[in-house]
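Next up is one chain by itself, shown in structure tokens, the form predicted on its own.
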Amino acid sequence: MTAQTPIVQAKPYIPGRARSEVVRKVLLYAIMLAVAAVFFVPFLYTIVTAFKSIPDSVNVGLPHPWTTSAWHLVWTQYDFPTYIKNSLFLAAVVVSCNLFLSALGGYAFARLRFPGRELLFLLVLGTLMVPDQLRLIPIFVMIVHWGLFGSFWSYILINLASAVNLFFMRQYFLTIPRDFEEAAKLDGAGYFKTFWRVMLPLALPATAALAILQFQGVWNDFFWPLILFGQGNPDHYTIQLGLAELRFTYTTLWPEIAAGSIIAIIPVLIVFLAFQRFFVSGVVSAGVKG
């Protein structure tokens, strides 16, 4: 006796069927449409302001005439290339700084046993709920005990690690398997080793999930870059505070405005786009275990 091959019925054709289905993803993708281009739209109006003139600035549309003398102020008159480079180092270094500190905690709550662990893990959370308004005093009084008010070290050590960025770390971290942990722990490798070469490999996606918000977080910091630096030296001033300056007492430098805000989001944009294929896995994972 052989087998019957058992006989699968195809699903019958309906056309209404597949025409509501056509009209669902018709309608879906308007509405995607109609959202994005209420984001755009500001956008596009910021880069047609950036090419017209103070007089024309206050109409709605096209420059006429077109210039690009917004764009001459901003890079010569107003020194934005400094600008940019004071930001740029500040990013960098608190960048770098949270990468490894946040990075070595969060594998140290997520992974080691020391006594009262979840209570200091506790308080590290509980900084959260303390702004930066109400910090300030004695953050200001101690910077300027130190001798470092209108230093980039100042603003440096204000951001060397944060707690946020330490939770994130140990979420990613509870993911990994320990298998990886006891292999190393096989071939001799100690805590820090363990850390260094299979941990921190591991958690490339969280790290550069965190790259990207910690870049965006320093470069658009207006609140302790107009407290540190903001009475100082203009030298120090961050690309920011740099805009803030183009708004005066009687008049205010739309054109200029624009054009610097788009300059300012050029390397939002260029990290965004060498991170992004780490940043939504970075993101899902961390936040898969509790």
Second form
Amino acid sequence: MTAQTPIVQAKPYIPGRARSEVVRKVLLYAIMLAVAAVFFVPFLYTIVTAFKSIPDSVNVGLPHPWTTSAWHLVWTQYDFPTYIKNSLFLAAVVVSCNLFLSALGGYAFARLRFPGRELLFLLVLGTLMVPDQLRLIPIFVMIVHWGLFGSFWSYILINLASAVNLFFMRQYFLTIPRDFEEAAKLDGAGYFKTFWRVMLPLALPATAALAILQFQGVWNDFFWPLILFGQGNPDHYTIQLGLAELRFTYTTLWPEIAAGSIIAIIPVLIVFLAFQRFFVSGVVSAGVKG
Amino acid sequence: MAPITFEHLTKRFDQTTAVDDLNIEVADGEFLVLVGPSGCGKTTALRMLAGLEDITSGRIFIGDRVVNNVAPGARDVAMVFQSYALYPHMTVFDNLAFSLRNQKVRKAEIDRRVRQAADVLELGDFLKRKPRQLSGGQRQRVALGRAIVREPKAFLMDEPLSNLDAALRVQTRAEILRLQQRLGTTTIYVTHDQIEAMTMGDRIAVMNTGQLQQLGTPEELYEHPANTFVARFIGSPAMNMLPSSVIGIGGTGQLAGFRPEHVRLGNGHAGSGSLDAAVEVVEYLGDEQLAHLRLGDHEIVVKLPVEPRLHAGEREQFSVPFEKVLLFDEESKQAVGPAA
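What's the form predicted in complex with its partner chain like, now that we've got the form predicted on its own?
Zooming out: every chain and molecule, the one shown earlier first.
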């Protein structure tokens, strides 16, 4: 007779694991929602404030009554259309010129061999350590001396090239296999054609990522527009200078600032949404491979 | 089409000599394979010919023109890269047309040549596609197409089949050969795969540590290897090497080399050396079997008919016909000659 082996029920492993997985997910989502709220609540507050009257703007909560007067004021009395146009013009010119030159320089530093390349690259990187405030006076003196003070060209000239973008592009070009360039060389393309027709299109993710960051940088820039156009030159005001106009010594038009801020965000949002696919892959690949 | 000559070609990277005094003359329309293990200098030699690598010393002729200082694009050679290097943002048509546009060829002529190449390579349906929308084999054909539209003096191919699976590799190997025979263009083909070398090359140049070991037809290399490196590199499984005394032939300080397929089961064959060996591993291949044998400190591989079957652990007698044995000097590793 064989001994009966007691049947031992195995512990339900998978369901237990699934339960702890649910708890983990709930916690994770709760934390993420809390972090998202930190960013979103001020934004929500801005949207709500944009529909309040000035006396109502100091109250917390929904507008009472809802009004679009702030929107009307910024659009008609403060000439926001012109500010937006100016900002768009500057952003478009600066982004295209800066990206072109950064890519060109980045490619040269990544792939071309020329005497003094390393030293020159160190010098370019060295400029990253000089803050804008330190460059302010020499640049201001030069701009005045060249008769460009108050013109759009002064701003464009200052932002024509940037060491950060050049460095970013160089790192990206370093990740692109040499075979493409060598194939182009054998196909009879010169340096510029290789850059323009082969390498730059391959660096599209990095270029798109920089385009967003640069656009955002120019769009949100207050410092240089204030220095260059802030001295009674309202035709050249950018959106950030326009927003600053809504704040006075003894009072601040909070609903108008809120409405103006939302208007100011829209173009950046459009650019980001249009390029975000490239932006993410650009940052990732440049970060990982570079 | 043009002959190509490497004349005392040398390339050094700092302290390393990648290519050492290479001398090869490639005839007009010839298919030459440069073969050797990784780091033997074969790709460096090809890249110097393409103009992608500077030459330390020596000269390269394409036709009767020295091209040492000629830009890659002006050498009139087309290269097929191991990675294909197709421009990913361009369509197949644009990939094929890129070099012609750079040469300012007329639009109608570009169109004609691209479509002709596409017909030859059966790429007609894919001209509007981007490389990422193609399979590995199709990409390979586009890479070939990019070379042939230019109608260059020579094709340079740098391990173009290494990214393909085994079946496609065999098929593409034949396609490349057919194409080369049809166009009659001088071709230099780099590979580390000796089977590719044997099946494709009119002649094969075997390289090792930057030096040319032997240059000859596949038959010459297989039958009369110049040294032990070539003897073991060409042929699969590799040639067996034993001290000549083990099979009772040759003098002292000599190695006896014999191919696995020349070994027979059983002893007593006239004009043969006999081997008493233990069977360690048997690889059954369907139509034949590979047996790994141990003779004291030595290991050899033999290729035998599938019957009678050998089994691991058995001890058997084998014989090697002396007429199939090659002798090598043990010290210099150079071939001495046939044993009989």
